[in-house]
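What follows is one chain in structure tokens, specifically the form predicted on its own.
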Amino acid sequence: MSLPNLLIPLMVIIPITCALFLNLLHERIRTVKVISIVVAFALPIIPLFANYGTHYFGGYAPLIQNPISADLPTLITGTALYIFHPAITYVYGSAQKLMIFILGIVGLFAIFISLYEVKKPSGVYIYLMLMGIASITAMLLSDDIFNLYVFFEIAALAQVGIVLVSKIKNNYETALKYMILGGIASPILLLGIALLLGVTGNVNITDIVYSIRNGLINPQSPVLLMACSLIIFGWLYGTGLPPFHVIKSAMYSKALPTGAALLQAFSVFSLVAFGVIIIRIFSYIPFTHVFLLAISLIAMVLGITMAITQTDFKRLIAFLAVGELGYIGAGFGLGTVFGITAGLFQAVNESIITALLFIGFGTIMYKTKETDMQKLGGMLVATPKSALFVLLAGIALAGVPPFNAFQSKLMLVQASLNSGLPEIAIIMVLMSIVTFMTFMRAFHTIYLRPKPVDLEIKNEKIPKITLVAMVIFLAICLLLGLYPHLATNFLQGLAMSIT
């Protein structure tokens, strides 16, 4: 196997291996820094050099290449042909390349800021970051729904760990609540996968889709419908869509800024990974698209309206981030190539913008140790550079040109109109306007109003790596806003393949 082909599994193996070393050597500060820096640079670089293609663990190609051949291990029961695929499959295409690269960029700066904002960086914290990144990467690559579930669970545990080590007030309570809900949602998701296995005889997604589309199993089977419902429920938990939006936003608010940036990226790409599977397998079921659209609109409205009532800026950004997930889900719910492409583009954009916002607002915590907006003010004087970057990030989040979210939200509006759903387009536009107003209110409170007399601001300068990260994130936002085809050309192929 050539090195570019070998890089496909290494995108998962390298961060996991380095994470384990960091966990073992977490007390050796210099070793932690060296390993962390090397793997941080590797995260966005490896996807750029990996060849497109498929990697089979165990070397077994899909059995659907010749499903009726007598020499294949098949089992015929009634009129259904059950085909078992004996290997875990990773599929790497242009869409995966872009998304894993963006995840790597967020991970790189999250790790770097974590290393240089404190005197003694935590090897355990970097370990949890890398385990989460590796898990989400595996979810994006996996063509095996059980393998995807395994990494979904690892990612959930990594997120809990990131919150637990943050040392923020009430973080243990929030992490425990998330684990308890996960103890309910995860078995439901696993039950859905088990039902899917029971009906199709397979966990390989391509083989499952083949079986359904070629009439090897009854697509109207009640068990398949139940499997669809259970898998969607697990998807809601993993991504933070309603009814799990409150606990997910609490997780963001109880994490450090770098951790919150990664948690949101994990949610975004988990939404994409499971959304692609739901569309591939269950798109023929009419209620699937209707439900995805409905829950996405609810997420938009609830996320943004709950953000309006917040006085803690971390919680405000967290609810705005949850609301933005609704735009991604709406793209999948529309079910058209253009709509799904727009949803994928929105996922890429949101992961960058929210990372910029969490890190940008993190500079307020760095200077004041305060997150209550009622106790803040005058920060424009104390942090003029980061204030400008935060302002531009908020403008980008609201979908104002010339930034990237304007392009993806415009595409979503156009996709809604093309699908004969102008009501959805109107809701998207209104929610973007409310997002802008909500953000500007918070910006005025924190940066523009007079500084409270009792507010203490440290004289320490914001670390240069934090400002560099914000500049690069902002540059990506501007680049994709001016040249959206740089992203959409990578994403359209995946959208075409799953519709």
Contents of the next structure:
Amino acid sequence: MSLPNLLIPLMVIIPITCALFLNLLHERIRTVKVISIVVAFALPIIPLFANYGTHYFGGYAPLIQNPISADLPTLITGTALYIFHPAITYVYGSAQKLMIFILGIVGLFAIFISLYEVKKPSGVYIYLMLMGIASITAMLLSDDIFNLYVFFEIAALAQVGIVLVSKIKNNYETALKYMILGGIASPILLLGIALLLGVTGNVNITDIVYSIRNGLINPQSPVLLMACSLIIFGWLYGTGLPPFHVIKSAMYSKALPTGAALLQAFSVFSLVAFGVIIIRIFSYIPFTHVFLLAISLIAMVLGITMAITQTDFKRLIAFLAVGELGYIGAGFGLGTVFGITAGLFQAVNESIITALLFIGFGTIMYKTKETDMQKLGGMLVATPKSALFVLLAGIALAGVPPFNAFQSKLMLVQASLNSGLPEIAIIMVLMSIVTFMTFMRAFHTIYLRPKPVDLEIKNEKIPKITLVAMVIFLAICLLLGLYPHLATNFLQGLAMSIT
Amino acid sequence: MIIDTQLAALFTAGALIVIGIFGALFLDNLIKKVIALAFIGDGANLFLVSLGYKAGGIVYIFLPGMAMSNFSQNASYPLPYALVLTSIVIGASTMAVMLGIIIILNKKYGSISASKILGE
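Could you output the structure for the form predicted together with the partner chain, given that the previous block was the form predicted on its own?
Up next: the whole complex, starting with the chain shown before.
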């Protein structure tokens, strides 16, 4: 096996191994810092050097690719067993490359900021971040639905851990609520997977799709419809789409800014990983597209309108993030190559912009320890640079040119119009306007109105790494806004392969 | 009446899931809630493992001296068993974390009542 292909599993193995190692070393600050920095750099670099291809764990490729298969009897070579995948398979294509790279960039800066903002960095916190990143990377790579479920569960536990270590008021209560809901949703997802296994005899997604499309099983089987419903239910929980939007946004608000930046990236890429599978396996069922569109529109409207009423800025960003997830889901729901490409592009954009917003608003927490907007004001004087970056991030989130979300939202509107659904395009535009208004109200309250007399602002400077992270995120937003094909060229292949 | 083993397992799995969902939604005691959640997980695991059941089947291990035709016709499907092991481990880890959180919340509130700790 060549080195670049070996890098495919290493994208998961390195962060997991280092995470476990860091957890053991959590008292040794210097060692924790060195290892964390090295792994953090590895996160975005490995996907850049890995070659596109497939990795079979244990080396068990399908028989058709195995030299010994020439000697096998026709009893085997004449059946689907000849092409089925016996091993857990990771597939690495251009879309995975871009998404894992972006996840790596968000992870890199989340780790760096947490190392520099905290005097005694905790190995446990970095451990949780790395476990989450590794899990989501595995979900993006995996072609095995049970493997995906396993990493989905690990990611959920890592998210709970990230909230638990934040020491923010009522974080334990929120984490427990999330786990109780997960305790119902995860077995339901497992049941959906079990039904798929029962019908197709397989957990490899490519093989399941082959079985359905080539008539090996009855595609109209009600069991498949049931499996689809159960898997979609699990997907809603994992991504924080309604009815799980309230608990998911609460999770964001109970995490540290770096943790929240990562949590939203986890939600976005979980949505993509499961969304791709749902479309691949169940796209022939008309109900799937209708349901995805409906739930996405509800997420968009509920998320963004609930953001209006928030007084806690982290909660506000959290609800806006849920609303933005609706745009991604709508792209999948439209089901066309252009629509799915737009949805994937929106996923990439949202993960950067929302991370930037959480980190940007995190500077307010750093200076004041306050998240209630009604107690804040006059922060423009205290944090002028980060105020500018946050303003630009908010403009980007609302889909204002020349930033990246403008391009992806424009594509989504075009895809809706092309699909003969102008109503969806209108809702998308309206929700972008509401997002802009909601953000500007929050920005005015925190930065522009006079400083309340009792507000204490620390004299400590914001760490340079935080500002550097914000500049780099903004640069990526601007770059993808001016040259959207840099992303869409990577994403189009995946969209074409699943429709 | 003798019920088919697989059917009985599937019914039991269904019953566990329904009882578990009821308990998770309506019980106030957090420990009982966690037990109810374990019921749901166990139901899903039992459902999964019963998929691999084969009446009169043999273990999926090809022993020396075994006829290939006997093995291929009677061996049960091993994949669900492999999967369910992983699922049990995940369930145990999740439950451990939940119970850990409940211990801490019990110290804070002096109670394990869901309505008191988590609100309605």
